[in-house]
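As a starting point, one isolated chain is supplied in structure tokens, in the form predicted alone.
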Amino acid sequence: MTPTTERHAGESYLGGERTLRSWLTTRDHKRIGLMFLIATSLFLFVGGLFALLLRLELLAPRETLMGPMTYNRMFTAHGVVMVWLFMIPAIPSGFGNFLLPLMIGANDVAFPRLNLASFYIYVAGAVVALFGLFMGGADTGWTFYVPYSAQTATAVVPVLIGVFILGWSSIVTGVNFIATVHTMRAKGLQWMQMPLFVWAIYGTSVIQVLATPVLGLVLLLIGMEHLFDWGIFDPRRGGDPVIFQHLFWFYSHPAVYIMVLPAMGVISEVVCAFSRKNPLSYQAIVIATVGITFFGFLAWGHHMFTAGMSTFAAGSFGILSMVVAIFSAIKVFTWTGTLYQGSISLKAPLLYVLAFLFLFVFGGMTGVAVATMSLDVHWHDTYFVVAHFHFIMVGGTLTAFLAAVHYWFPKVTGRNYPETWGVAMAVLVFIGFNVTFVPQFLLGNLGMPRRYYDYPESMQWLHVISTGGSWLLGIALLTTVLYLAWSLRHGAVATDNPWHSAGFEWRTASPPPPYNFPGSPALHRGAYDYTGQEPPEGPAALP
């Protein structure tokens, strides 16, 4: 691909028309991606604030900061905001929008207007969900389990409608990305030559398109049950509450990989860039991505071991869950092998990658444990599951998100951040996260149920440690926002490729020009070489 390093002031996507109207009506995938990043980052801190308030309540037994009903509404708000408004859309809709066309040599996504519509659908869903959370306050948890969600007096219906709308944003984004990968790759860029981040976004898009309609269906059923009392999930009238769990987890288990697969794509890019090596096995990572995408649809039942199922079904779901773990392990071993004997540059993005590897492996091993029925019966609905979920979902997604923010910050903004602060906060995020959630594994082993605002005094010391860790994590994230915001104006001007990476997106200016490439990029040889060497026949551009 021909680099577009020569540019004049104002020729980046951030230049040109800078009015509010120009941003709100833009069809530039980079501006839309940046708006998604700003919105999802805002909701990260809203959800994080709810978490800090929850941990303050749990600092001591019995009521301290809020009563039981307020506590129920607060942990529901925390879960809804973090899962539906941050973790699911953050990397795919944010960095996926910004980077996918750049990485495949396209000037935009396949459907630019639909892309902008997906952002407005996301905003509409967020507004409706937050309206329900703040006006009436749902108290069902983010899973909306029946029969309680069909009977609660809280404003659960607006929250359900909000999440339903958010699902449409995911579907629209997924369709757009699939069409873009299929139809807009640069000439010469074959499937097994695509950047690994593109493979991760493609797999995520398939899950979004196939699984999200199931979520929409079950949310509508709860809404009708709640509004019209139809008895769909009431066993006294022939309904079945367990069918809700099947439908919900048929979406929500693949949704785990809507959060984790893009994170894995980030890890693949950063590991190769900062070890100055091609991946130990490009094919292994691609096959593992496809395997996770497929088998993620088949393992939903391990969330339901205590709901009542046959021994055969429980064993089958447990085995399928462990198959998914095998594909995840392939990726971990490949990343580790790529780092081995690499020319390591220990910058903030790579530190977040190392944090991801520890948290993901630790959380993954506990995931294999809870996929074993004999262990899950003891740990189900305890703080052990809370800790496992946060190690995989929050630990994995958050550290990868922060790695992506720091790695692509020069590309998105044209500025560098202060590396010393980046390294320090990466270490503090890792420490704060472990101090927060490792005690919760111990609490789960002791039988502490999740979603309880009270507990025996013998458990208080573990809650005190966990609460202290949450505030340490909060301080680290707030400091990260402050130095990144400072860098937007005062950071050193970034070169086009400050990391000396071979990723396709770095072959454009930083920040990129409005239409990415001056012509139609072409690859004569095609293979994605992470070592920074040009294809032997050199780059070329079609007129």
Contents of the next structure:
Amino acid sequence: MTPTTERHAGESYLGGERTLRSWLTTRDHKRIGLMFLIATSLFLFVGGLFALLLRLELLAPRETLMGPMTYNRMFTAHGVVMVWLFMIPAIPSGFGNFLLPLMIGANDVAFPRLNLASFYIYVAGAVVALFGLFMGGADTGWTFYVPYSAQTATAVVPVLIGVFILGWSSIVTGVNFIATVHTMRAKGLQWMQMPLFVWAIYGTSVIQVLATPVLGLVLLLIGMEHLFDWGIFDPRRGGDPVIFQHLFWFYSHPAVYIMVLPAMGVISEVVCAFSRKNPLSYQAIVIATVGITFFGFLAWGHHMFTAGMSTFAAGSFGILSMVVAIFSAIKVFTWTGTLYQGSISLKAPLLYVLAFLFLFVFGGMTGVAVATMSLDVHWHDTYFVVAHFHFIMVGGTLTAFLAAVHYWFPKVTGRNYPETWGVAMAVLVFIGFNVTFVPQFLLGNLGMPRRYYDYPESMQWLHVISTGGSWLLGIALLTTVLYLAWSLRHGAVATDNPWHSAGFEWRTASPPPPYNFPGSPALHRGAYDYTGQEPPEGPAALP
Amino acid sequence: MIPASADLMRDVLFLPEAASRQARDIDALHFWVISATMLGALAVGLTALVFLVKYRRMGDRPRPTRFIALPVKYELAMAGLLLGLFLAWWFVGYRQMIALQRAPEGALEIYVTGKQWMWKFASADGPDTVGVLVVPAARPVRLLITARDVVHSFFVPALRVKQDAIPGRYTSLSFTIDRPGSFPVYCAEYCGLSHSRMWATLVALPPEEYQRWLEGAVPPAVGEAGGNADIAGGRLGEREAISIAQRGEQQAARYGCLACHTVDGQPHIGPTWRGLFGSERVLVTGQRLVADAAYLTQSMMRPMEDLVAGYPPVMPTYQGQMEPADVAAIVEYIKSLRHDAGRAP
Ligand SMILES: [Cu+2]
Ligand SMILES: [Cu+2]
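Return one more block: the form predicted together with the partner chain, after the form predicted alone shown previously.
Every chain and every other molecule in the complex is listed next, the one we just looked at coming first.
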């Protein structure tokens, strides 16, 4: 046993060994989860900074702040950092790691060493990718379309290798979580009693394990093409650039669900906890989670309607995309219905859920709109699509991430955040987000293509509004970090269950002790059972 | 939808003017879908707000709540209804998509080549141009699009159409512009340094003026578009001294096509080119299709994919080895050999 796992009564996972070494060699899923949360949040800020600079350049047509080369590199960096360093790992590897074992009454994940390895693989991938982004600066966009990516003189290969390595972290964590859910559930905890966040993470893990290898393969192929000029995708030698697009989206469309499913898991937890209600239909959410996991694999072609695919193929991908949307709609319906006859406490996490509901419905329905083939012909590769996926990624995932940060802040740190600030910034995030991205839908309608650093004058004022919005969003997020950092030291010390949540993760101390539950966890009361009187403060019914 | 309200919607949504029937049809679906989207988001947001106010917690002490579970079948019924709505959109969208891809009868064919960072246009009888695509109004036009280097995408917002230009492949796009005018064209697929300036102008001329353009005049609308410094490579190409079909004949000789194909009606190693264009072909698979421009280019690029019945599979692929302009020229040459063309050039 390493020193960190020594147990002292009443001591939290944060206490005990406090040396850097004990953190870097820890096998405690909570410490690993926290390290992931810190690292991914850091990259959220790096990626966000890029976004602010890009928006600044777009304040006026022609060159204002940077030339086209810098701009092209920067939107590539923004995409790569946000997708692979923040969105994909943030909720699964961060909150998933921290909460999964707590939510199934386990003392750790199935393979704690592998879990730590996953963190180091992530760090290694991040270092290599960032090295590439800063030294040579790939300018291909995060989509790496051939033949451009095979021809560009910029440093594509280090970025490809970095992302390749990051993929391994994703796979390893996925395998670990699947094994954990199958083998580590507390005695008597049935599948259909698991918290919905666990279901979400489980579905996510399946996608990570099945889809990421395809990404690895295709990244290797472009690397080869770029380095050795093999002609795999080069039409001059019988290759086909469109095959690349199929392979790429075969991963990258399901990857959208790697980013969104965990967010949905968060929403399910927060809605129930703050309305003190069971979900309107637990089964419906489970069915929808499984449905998204499966059908998410079959919709990739909707990214290629204009790449010369047959009308029949386009139609098939269109229908399949709509089926996926239906599963999301089931969830939205269920969350909204869950509020009915609840005892609702409007705290920052629930405010974020409200924002999520509105933005996610709008983002999701515009998703159905772009899956409608003839409409997509106009919108494809314009700001409409940019706005659509930012509604899902920022309006959906980032909002859920913030809900999670606030909801589980006392669980992770043992302190409360200042509620007034939390509420104020949630409102500002919502406003800033809409001011940034609603104009982008309109820009897309006007015909503004994406990845343009220059544009016709007639489009300017919509860009100005959007840039203004991005600053609001930036200020709101920065303020959030500041008050959260402040709370780490000065926040009021939290009770074990400040929200009176029935969630399993709250049935132990906050922050939890190294092995999570002193003795066997008490999971008799369901994770969404609010029908009884609240027991007095403290961990519920310890043996 | 009545035209006035459609125009209002277009203004509200910042859509550019719609210059073709197809574009107006697509807009009608757009209005329907986007209104439903806004209503949906508002409905969910407002319902949540109402619940929030109505069931807000009084005081800080949580009270127990009732266990309410909606049977899954109701959820599925709700989902079914919504899916019905989505499928209705899908159905309309699918039909529009077919209309977009079907080439109208007697369309004027124009070859479009994207290269970093300009658009080149070549047609059978008009001059070659760079940065300005000149078409007649009120006549169907079919673009055969390819790229020289990397993937580009030919995007005309006013027509609501977009088609990727892919090296080694020909894709096509058809439209009929209903009145004369100039419309911006953008490259929509990221293609490197000057992607954001890979623009062109689509000029639709009245029929008489288009005729004069073919005869060598430069109508003011074309001159303006061509002289506009905003347009990448914005200058008119040299008027070709020889016709495109004549150039095709030279290229066919240069690439050695005539070693296997004749132009006098006699089959040789490969089928003759006389009367080929527009005729019905029978493939080894038994499939029958009409030899149009797309079929001809496909036969050059992937000869093994649609083998003509009765010939050995010996034709080499020319994928990536021929300049797109040469492909276009040879297709024009083969076209000029059609039976109903009457005479060889
Ligand atoms: Cu997708
Ligand atoms: Cu481009």
